[in-house]
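Take a look at this one chain, the form predicted on its own, written out in structure tokens.
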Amino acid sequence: MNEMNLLIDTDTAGDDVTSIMMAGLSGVNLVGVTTVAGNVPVDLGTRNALITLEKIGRDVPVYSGAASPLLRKLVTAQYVHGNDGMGNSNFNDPLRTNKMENAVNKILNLSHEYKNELIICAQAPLTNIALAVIKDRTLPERIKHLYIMGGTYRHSGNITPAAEYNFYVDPEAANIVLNAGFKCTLLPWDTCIYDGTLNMEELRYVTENNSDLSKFYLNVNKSGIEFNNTNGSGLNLNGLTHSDSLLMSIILDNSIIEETIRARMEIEYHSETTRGFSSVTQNNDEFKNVEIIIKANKNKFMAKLRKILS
């Protein structure tokens, strides 16, 4: 088996860290970390990556890069996550600090380093890759997959009736990604609710062990927890949604996938009642973008969980 070459795209809070540390301890070459303004603005993003890397022992390199939407004003989650992004946790300052290249040249840099041999996970506001498409259309040629959080298929949105956190933060950079032409799979919001949420009682191996990443990982989850508890998530939930870490696991091993369509996605930026809402169809003449996972095992998901934080 061939080694992983794997970037990490994020607006680092709540499940973002799980998804770091779950790519950080699987062995997998880890070449970088890049930050992008979402969940909580990029700074905050970039210093939640490093404490996270810290905490699992790797010095993975960190780059900086969008602290704002392609053209819209930054709508941040920290109503979720606490305004640190990490449960209101007050973690130190991490030792290290980011490289000084700004993310979106890294992105560029790396796929020409690892040309044909590196993965993307994209976790977060897609503004970083798609400046890196914009400034190099030829980037997806040289990127072995693309893997996206994003969208929903079959469910209203988290943020809107309508939209995914992601595609509505930056409609416009979820909709040049997924029209430039990258091998792409998209884990979409109900997926991740159906086979990514786990209540409580599903958490009791963590809550229950007293692992000192366990400890982290609650800690950091604290903020969302309470806010799934009292229905601000309006999924009547004890416990938490895992898209970004599900979306790990499912990189690290395929066969969490149990079922995919192939579909064209767009997204729509225009309407403002709409905005970031993910049109799927399944036309034979359409031309299909993604492949959009409908279905994962979330019993190997717990599995890979539990395995990290043990």
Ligand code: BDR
Contents of the next structure:
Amino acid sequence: MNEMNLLIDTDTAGDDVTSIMMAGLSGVNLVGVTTVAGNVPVDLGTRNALITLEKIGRDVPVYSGAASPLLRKLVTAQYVHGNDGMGNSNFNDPLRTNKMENAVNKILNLSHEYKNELIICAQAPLTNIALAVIKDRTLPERIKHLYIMGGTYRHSGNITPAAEYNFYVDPEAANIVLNAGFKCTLLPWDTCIYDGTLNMEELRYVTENNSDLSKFYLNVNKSGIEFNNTNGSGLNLNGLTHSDSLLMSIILDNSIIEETIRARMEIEYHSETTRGFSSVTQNNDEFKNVEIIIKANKNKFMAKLRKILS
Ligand code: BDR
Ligand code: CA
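Hand over the structure of the form predicted together with the ligand; the form predicted on its own is what we had up.
Time for the whole complex; same chain goes first.
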């Protein structure tokens, strides 16, 4: 099997951290981590990515990107993940700093360096990827596959009834990226709720070895767990949702996918009430732009998570 060349675009906080750990410990060629404003302001996301890579002993370069969505004011999710995005854990400053090159330029440069061989995991608002497309519309032709965590398929959102967080924060960027012509697979929020939420007992199971990484994982996610257990989302969730790390587990092992549909997804960016809503239709073959994962294997995901935390 050819080695996988992987780039992660992330607003590093909470589950983004688990996704980076999974990729960094998997043996794939993690060519870089690009950061973007989202869960936390971009500088904090960059810091968190560096802390995470240091924790797993990986010297992967980190590139900082867009500090705000294309047209809108940034809405962070610090009320979920803590002010630092890491469960208010007061981690020490990382030893390394980010590279000087901007994330958007780096994405374009890597698309040439790894022409037709680069897989991108986009687990944040799509601002960096959209800016890269705006700069060079031929980018999608050189990308082997784009995986996106975002949108919803048959469920209400997590930030408004209409929208999932990543698409709500930068709906214009989501619209640009989904229409850019990428070979694209998308993991919507509802699949993450059904197949990526671990209740407290399941969380104990994946962390029962009490390893250093298990403790780190629980610390980073303690605000998120508290948020769910006090019904902060109003969705009656209990335990911890895994959206970015469920997507990463799927990238690393496609057999975790149980069911997909090929569809057209369009993003609402005119209305304030339904801002970021992802409208899905399967009617017109000609305009289908995305493969949507509607069922994933939770047991396989949990096994993978447990393994990397050991
Ligand atoms: C997405 O929003 C963020 O809070 C998570 O990191 C994930 O990417 C889920 O809606
Ligand atoms: Ca994220």
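Residue numbers count along the first chain shown, from 1. Everything numeric here is computed off the predicted structure, so don't read it as measured data. Here, rigid core means the biggest group of C-alpha atoms that superpose within 1.5 Å across both forms.
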Under a superposition restricted to the rigid core, does D285 display a Cα displacement of 2 angstroms or more between the two forms?
yes
